[in-house]
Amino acid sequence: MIQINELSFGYHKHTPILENICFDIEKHQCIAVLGNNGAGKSTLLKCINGIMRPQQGTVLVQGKDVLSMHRKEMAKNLAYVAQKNEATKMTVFDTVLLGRKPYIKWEAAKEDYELVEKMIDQMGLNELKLCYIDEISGGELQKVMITRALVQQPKLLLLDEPTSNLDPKNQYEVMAMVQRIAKEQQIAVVVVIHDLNLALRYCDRFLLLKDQKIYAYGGHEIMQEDTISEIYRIPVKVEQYLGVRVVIPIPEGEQVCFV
């Protein structure tokens, strides 16, 4: 279980930017953090990860402290993809590499290679493998580095925005690939994101961010009209369709007929 402990972050004494976040995820769930611009939700990540270091408040990965970890060992429990990502002149193959570095002593050995292969087969990269990525397009990009982290075989895995630059085709195969995976790997995913359609057909639990506090965390059943509208300042409905929960937004003005 992963368990985040009373966390709390500000830039200055007087300007919290998180205050008192408290939740725990089972290692096979992957957790929506949701809220309005400026809410708090990739500084959550940042914090979880060390990037930034919290007031107070504790990460435990199996009841350790991962934000007292030497890197390497924070490596091996935790992977951690940002919304924009440097391209270099590497190769793909090369680069998701690179996610088993935490485990390579002298030189690869020939599992990582094995890994690093199975990876990118199934995220459908087998095409870009030897292609440098420099050269390839925002959207492959993002799903290279989510390779990346998936091969450092995490326990938890933390992805800010990861369907950002993809297209409709590609998000929905990247959120399918990564909520199997961490089913079959018992992996525990935080992932922050915009797409609530997105959330609710491949998430488990929801964590609501307002006013640097948890408004809401749990399951789909708090996933509600009057709920999504107060933090998202905004009318919805929640509806029904093919078996899928849908949520529609009903900006000021508009008309909206549901038959």
Given for the second form:
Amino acid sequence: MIQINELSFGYHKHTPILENICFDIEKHQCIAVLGNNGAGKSTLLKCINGIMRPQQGTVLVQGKDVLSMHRKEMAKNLAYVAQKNEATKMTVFDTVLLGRKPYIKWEAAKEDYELVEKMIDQMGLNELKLCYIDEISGGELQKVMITRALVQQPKLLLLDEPTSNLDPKNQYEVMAMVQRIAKEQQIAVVVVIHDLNLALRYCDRFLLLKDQKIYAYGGHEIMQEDTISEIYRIPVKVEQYLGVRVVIPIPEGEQVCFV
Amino acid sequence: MQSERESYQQFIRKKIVLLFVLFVLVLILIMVSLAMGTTKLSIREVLLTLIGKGTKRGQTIVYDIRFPRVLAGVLVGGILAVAGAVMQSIMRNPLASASTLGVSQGASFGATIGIIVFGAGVQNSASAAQAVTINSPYIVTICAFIGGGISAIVILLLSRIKQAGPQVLILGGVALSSLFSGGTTLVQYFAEDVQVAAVVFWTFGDLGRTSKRELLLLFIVFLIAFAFFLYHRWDYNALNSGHQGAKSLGVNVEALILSSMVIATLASAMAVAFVGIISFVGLVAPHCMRHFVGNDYRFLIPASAFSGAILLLLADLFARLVVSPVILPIGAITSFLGAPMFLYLIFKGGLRHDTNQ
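Provide the structure of the form predicted together with its partner chain, given the form predicted alone shown above.
What follows is the whole complex; the chain from before opens it.
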């Protein structure tokens, strides 16, 4: 289990970005972090994995505080995929191999290569293995980066808007993949996401951020019309359609006719 | 799955073969450089001399005259190229190198101060050729290192404190270059003719001025820098995905940038201090190699070292042979030949802004 306790962050004392964030995650759960722009979603992810140093708080993974660990140890517990990934002239295989960086001393071991091989195969990236990552598509790059994060063998995987630059097909593929990873490999996943419908479909729990604080945290039951409207400051309808719950935003002054 | 594993191994093997080819090229060029010159020796003579069975004349030419020069070329080329490759990684800027970040110009300013203010370069002989020898190379070297270090610190501060992007860093480098060039001119203006001559002579760049003791020092610097950079090859690869990406892979980014920058600057300032301004090697060598091995620092670091050595050996051969027995200034040759080569690469589209932020 992963516990985030009393996490607070701010650039200046009087303007906090995050205030007293506390929540628990079970190891196979996929948590969606939702909230408006500037609610502190990305900052929360960066604080959890120590890219930004929170003023106070702990992140306990199996009872140990990762924030007080050495970077290398931390990278064995937490993996992070940034919102924008830089593509450079490196092959997919070598990029994924970098996920073993926290374990490599002087040279990558045979086991490292085998794990990379296995993961690339599982993620269906075999065809691309020797392609340079600046030559593949955005969706493929996102999958490569998630694969790299998995090769770190983390307990907690943090994804910052993994679907924001992808077309619908890739959005669904990537999120389905994330859900599958959480279940199969027993990894807790925290994903910052803007698409409510993707979140409703693929995530188990929802962390709603508003005004630097947790507004609500819970399962599907908290995702009601009034809560979502409050968070996003826009009226919404939640409907059941073809067995799937969908959120339909209704900007004020617009008429929407439900048939 | 077995066959796919092999294909990655084949891919890696190709890169290793490339490294081997580059290494052999360096050896061949060393032999050619030892053989060619005002007095031509055959490769056979050179080989015999090297194993201690040559003539007295051959020994003097090979060991006393050409060998220090050739070794200086290999070491300085190697140092500048690996330092350039690493600067490009930690600055996340494809244009970073000792000469584009103002490190060379800072070193040159430092050397000028050393020669003129501290009197390290004085006329000690009546003959024109020796009138401008630097009689206290260590003062010049130390001054050059401090000058180069100042540039490096300013650039580092810009990138860390102001979080400046790649373009801003290069602008900072341009500003520093012009500051130090202006400073150099001003100091020269108030100096005596002989001192100015010593400075100009120093700035030309000359591989032949290094003594055996200095070569040993260069060799040690090269070894330390090369070993340090190679040890951190995985970290530089991680930096390819940005500072945040590298941090989440367990890299201590701040410490890596600081230590790498200190070593890269120290090494290039040292190289420049001993042989004078040699620009473009730090830029051209890593970029050419990126074309072949990609942005993979496991191979890019050794490949850059070899290609830097090759470039400098070629430039030196050109400098010595084209209007023999006059030896042209090596710094001018590297720029004169390096720049068109660089332009050719850009036109061919072989260069992309791979390390752009």
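Numbering follows the first chain given and starts at 1. By rigid core we mean the largest C-alpha set that fits within 1.5 Å across both forms. Since the model is a prediction, treat every value here as computed from it, not as a measurement.
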After the core is matched up, is the C-alpha of Q186 off by 2 Å or more between these two forms? no
Superposing on the rigid core, does the Cα of K169 end up 2 Å or more away between these two forms? no
Align on the rigid core first; then say whether the Cα of L98 has moved by at least 2 Å between these two forms. no
